[in-house]
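Only one chain is shown below, in structure tokens, and it's the form predicted on its own.
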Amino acid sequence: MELKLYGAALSPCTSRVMTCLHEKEADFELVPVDLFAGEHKQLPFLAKNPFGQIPVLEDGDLSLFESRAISAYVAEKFKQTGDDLIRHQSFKEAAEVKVWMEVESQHYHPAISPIIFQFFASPLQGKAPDQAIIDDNTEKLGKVLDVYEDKLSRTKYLAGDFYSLADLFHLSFTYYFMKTPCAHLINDRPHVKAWWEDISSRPAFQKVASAMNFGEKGNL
């Protein structure tokens, strides 16, 4: 049975899951959810995710929300296809993947997401980007990226010398971040820059990136 993914292709959380699905060459149907019409806050969608956020994955009678949890499920379900994104054959490598998945969730994402919100979402609300919020979070992100620069000077990818969910989880939000004036935070750190250029050039992500046009003319 084909998987159904409810979301929007321009959404970084939806694109995170789509990237994982493409890495695993999994067949799926993207069921569009109209964010600008508030469809995700209406009862039919709230029955799928009571928090009213995209994406949601349906696999038969199983329904999942939260993009990182969905991606981990996909990586496990299709672990024999494509790269082993969870390193299921090595407890030590799998543990490293989990550590850096947590780093992305607990350190990287809280710093980068407010920056993206200010540059992309605030204008839609008729507000100018709040420079104080941007400055505060670029400082936080810079400190996180200093840790990444050190780690990536010793290993090709975050969890080791192999691509994993730990890297994949960074793709969609960093893609939008690189369209902002703050992109120098990545570009000024040679190992982080090389890592970003590597992971963002993967065919699975390239299939998704072409539709990630939030904030561009005609996609506001």
Contents of the next structure:
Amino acid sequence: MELKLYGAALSPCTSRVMTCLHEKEADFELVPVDLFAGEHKQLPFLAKNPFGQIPVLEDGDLSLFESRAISAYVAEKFKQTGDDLIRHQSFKEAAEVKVWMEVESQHYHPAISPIIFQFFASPLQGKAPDQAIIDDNTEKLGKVLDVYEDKLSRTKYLAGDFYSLADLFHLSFTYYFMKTPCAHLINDRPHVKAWWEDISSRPAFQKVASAMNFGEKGNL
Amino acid sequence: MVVKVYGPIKAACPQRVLSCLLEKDVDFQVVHLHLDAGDHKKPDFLLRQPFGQVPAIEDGDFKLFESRAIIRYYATKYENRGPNLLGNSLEEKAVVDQWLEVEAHNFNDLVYNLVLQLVILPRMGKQGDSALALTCQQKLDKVFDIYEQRLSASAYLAGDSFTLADLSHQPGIRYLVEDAGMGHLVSQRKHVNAWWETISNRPAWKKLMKLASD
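Alternate state requested, the form predicted in complex with its partner chain (shown: the form predicted on its own):
The complete assembly is shown below, putting the previous chain first.
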């Protein structure tokens, strides 16, 4: 039975899951959810995710929401295929991956997400990007990236010398970030830049990146 | 070997870890940090936790930070001891993970900001932002509506047993109910109230509350 992923190709959270599915060579069907029509905030979608957010994964009887939980499930279910994103054979490596997954969730995401919102979503609401919010969050993101620069000068990837789900979790939001005037936060830090170039060139992500064209001309 | 937990026993994120360790009957030692003296921002602590936050743990040679990563580690390490906090099948584990993510992304920020404005800043002699507190409360109301719906279908968030998904909420809800005067968010919802009564009466949590009050 095929996996069904409800979401939108240009959405970073949907892309997070799709990147993981591609890494694991898992077949799935993307079922488009019309965000602009507010489909995600109404029934029947609300029955799948009461928080009214994409994506949702259906695997037979199992229905999951929250992109990071979905990705972790996919990485576990298909752990024998492709690269071992969760280091399932080493208990301690697995724990390190979990630490940096949490870091993405608790430190990186809260700083980068408002910046993406200001540059990509505000214009849709007829507003100019709020520079105060951008400045506040670039300062926070800079401090987080200083920690990353230090870590990545000691290990090739975040959790160790192996690519893992922790690195993957950063891909989709950073991809949009690199299209903003704030991209220098990544490019000015040599180890972070090298890491970004490495992880964003992985074929599984390249498959997904080409559809992440939110805000580009002719796409709205 | 005793697990060292760095952070104040009264702080929410260390409590998330301590609750888990108590559920799993793991011996620990709390290494207190004075947050108001900035202990968590000093160089030797930053070596443990580069983001300067509590908790961090040290278990022999093994070190970790991020409370939700720590609880996942110990729940897995001691999977066969005490209550099963993870779920059994891959699917059950995924649902536990889903609700842990809900706590982290849909619940935590609202509670954190609400408690910051109503409790923490005033304790520090500063003015809280009442407009922000109100916005957080209104959003939290909607989140609790979703929890009420969920808990009318199952006794706990991820199913019929207590798991990490429920445990992760214990410290935040305690702050809401006991310190921030927001108990009505829980008590006015039949299923959320019953759930909170159950999870806050677990022996491990009660033991932690006693330790934190000493």
